[in-house]
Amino acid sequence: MDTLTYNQCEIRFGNLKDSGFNDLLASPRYAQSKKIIITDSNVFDLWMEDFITSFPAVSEAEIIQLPPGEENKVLDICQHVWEALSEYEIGRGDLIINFGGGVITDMGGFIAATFKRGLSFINIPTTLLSQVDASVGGKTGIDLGPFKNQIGVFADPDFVFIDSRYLTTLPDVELDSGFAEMLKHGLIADAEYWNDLQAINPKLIPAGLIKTIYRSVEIKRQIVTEDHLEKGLRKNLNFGHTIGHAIEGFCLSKDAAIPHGFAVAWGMLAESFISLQKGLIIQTMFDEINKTIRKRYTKLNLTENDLEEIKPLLLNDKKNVGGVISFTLLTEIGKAVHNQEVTAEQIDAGLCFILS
């Protein structure tokens, strides 16, 4: 079984049943801990019976089942979970197991990190997006209205278990959503990896993604190990997210939510166009990115009037400093630069381009 580590977190890749998961929970580290499983109704219906019956160490765990979807990654839901943890008399020596996609690992990690000033938690991500991004790196948080991840803390899980078997029940749209973050890793850090991703058939097959999942996690792990609290290099991981989060938040506020990865994909294209405008990348590189995004991701159902509502959301991006919108942009495929100031005119052009 392949493993990676960062800080005190260990990431294990492979079939969960062969990962030592049950032995770990039965070890002195967790044997006396009460176990709480946080999941959503989708994962519960698909995988919970298999999970509980496969691992005796969680046979008596309390299960907290949450409604799925980004619209539920909010403080009210957290409060209900904190109240449940109090009813279960959960203490600081107990363990939360986040079993689900990015909403569950983001919110479950936040719930664990803030309850009684911090519980241990383990992430078992079940979507491609959460396996290559959300479950790794120590960012936890929830949304505030249309503003993505406005409330949160840095808190690392003890372990992350990545099992591609859980991807077999995902619809194609969810696989494509996660694939956007993989494309981002190639664009900001590894041109060869970007080329490898281009060779993957438009229809994504979970079994064929194992090596690329590992490479994406490896790239993120290298970055967060060097800059865990996002003071410098880690900001490169925000490529596509400044505009992408604004698009996602706008759509969510209109009850027309789109997958996170689709918003990020179009955000990457807009920010690549801005990179081109600023003379940071050459036309042929931009054309390659443009072709890739438009080939895989459905065009956004937005109008120019919508853009006027999206632009103010950029002003509340958590990466901004001193009222200046801060972007991560590309200098070539495989390299990025952060803390880039962008003019209002360049933002307008980038947004208009993705509507064309």
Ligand SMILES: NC(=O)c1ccc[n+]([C@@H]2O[C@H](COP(=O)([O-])OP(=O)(O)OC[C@H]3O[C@@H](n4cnc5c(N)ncnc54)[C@H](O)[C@@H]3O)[C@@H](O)[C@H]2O)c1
Second form
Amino acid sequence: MDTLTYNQCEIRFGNLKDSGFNDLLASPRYAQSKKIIITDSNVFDLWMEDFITSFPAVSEAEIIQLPPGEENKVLDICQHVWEALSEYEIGRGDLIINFGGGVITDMGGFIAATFKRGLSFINIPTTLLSQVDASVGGKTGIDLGPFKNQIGVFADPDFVFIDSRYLTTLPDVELDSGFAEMLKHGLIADAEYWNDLQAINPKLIPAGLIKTIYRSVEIKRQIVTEDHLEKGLRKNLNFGHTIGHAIEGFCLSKDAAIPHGFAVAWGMLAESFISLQKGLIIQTMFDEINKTIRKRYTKLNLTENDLEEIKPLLLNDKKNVGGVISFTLLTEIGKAVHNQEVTAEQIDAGLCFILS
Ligand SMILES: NC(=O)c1ccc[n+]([C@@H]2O[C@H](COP(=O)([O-])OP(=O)(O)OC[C@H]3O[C@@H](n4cnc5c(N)ncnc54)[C@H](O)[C@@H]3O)[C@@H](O)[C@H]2O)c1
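Form predicted together with this ligand structure, per the form predicted on its own context:
Next comes the full complex, and the chain you just saw is listed first.
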């Protein structure tokens, strides 16, 4: 079984049934803890029976089942869960298990980190996106209206268990969504990985992706180990997200949510175009990124009028300082640079480019 660690968190890769999960929960560290599983209704229907029958240590766990989707990554839902935790008389020594996609690991981590000033939690990510990115690194949080992840805290899970078996039930569109974050890891940190990804179709054998998932997590782990609280280097992981989050938040506010990875994919293309305009990246590299994104991701259903509503959302990006929008851009495939000031005209051009 492959493992990686950062801070106090251990990430184990491979079949959960061979991962020591049950022994861990039965060990003195957690044996006396009440266990609460937070999941969404899709994962509950598909995997909960398998989960609780496979691991005696969770057979008595309380299960909190939430409605699925980004529109439910909100304070109201947290409040219901905190109330349920109070009803179950959950205390500091108890354990939350987040079993689901990025919405569940983000929100479940936030719920755990804030209830009674912090409970331990374990992530078992079940989407490609949460396996390669969301479940690792300690960013937890929820959305505030159209503003993504505006409320949150840094809090690491004790363990993350990554089992690609869960991907066998994931819809194709969600596999493509997760793949966007893998492309991002290649673009910001590893040109060879980016090249390898060109030959991969995540929809063909999702359970066979475990080695590629490992490489993505390795890249993310290296960055968050060096800069856990995003003072510098970690901002590179936000490549594609300044524009991507604004697009995602806009669609969410129109009751037309799109998968996170699709927003990030087009955000990466817009931000690559800005990198080109600023003379940071050469044309041939830009052309390669352009071809890859357009081949893999259906065009966003946005109009020029929509862009006028998307632009103000950029002003609330978490990386901004003193009202200046700060971007992470590319200097080549495999290398990123953060804290880049960009003009309103360059943003306009980047957004118009992805509509063309
Ligand atoms: N914390 C971080 O560092 C970080 C990084 C990247 C993204 N994120 C966040 O992650 C979220 C997106 O994550 P996501 O794409 O996993 O979304 P998600 O959790 O909404 O999952 C996508 C869909 O897949 C379903 N699903 C989950 N597992 C399944 C399975 N095994 N089989 C079938 N269906 C399954 C879910 O019910 C949902 O409908 C966003 O909120 C984003 O902001 C966080």
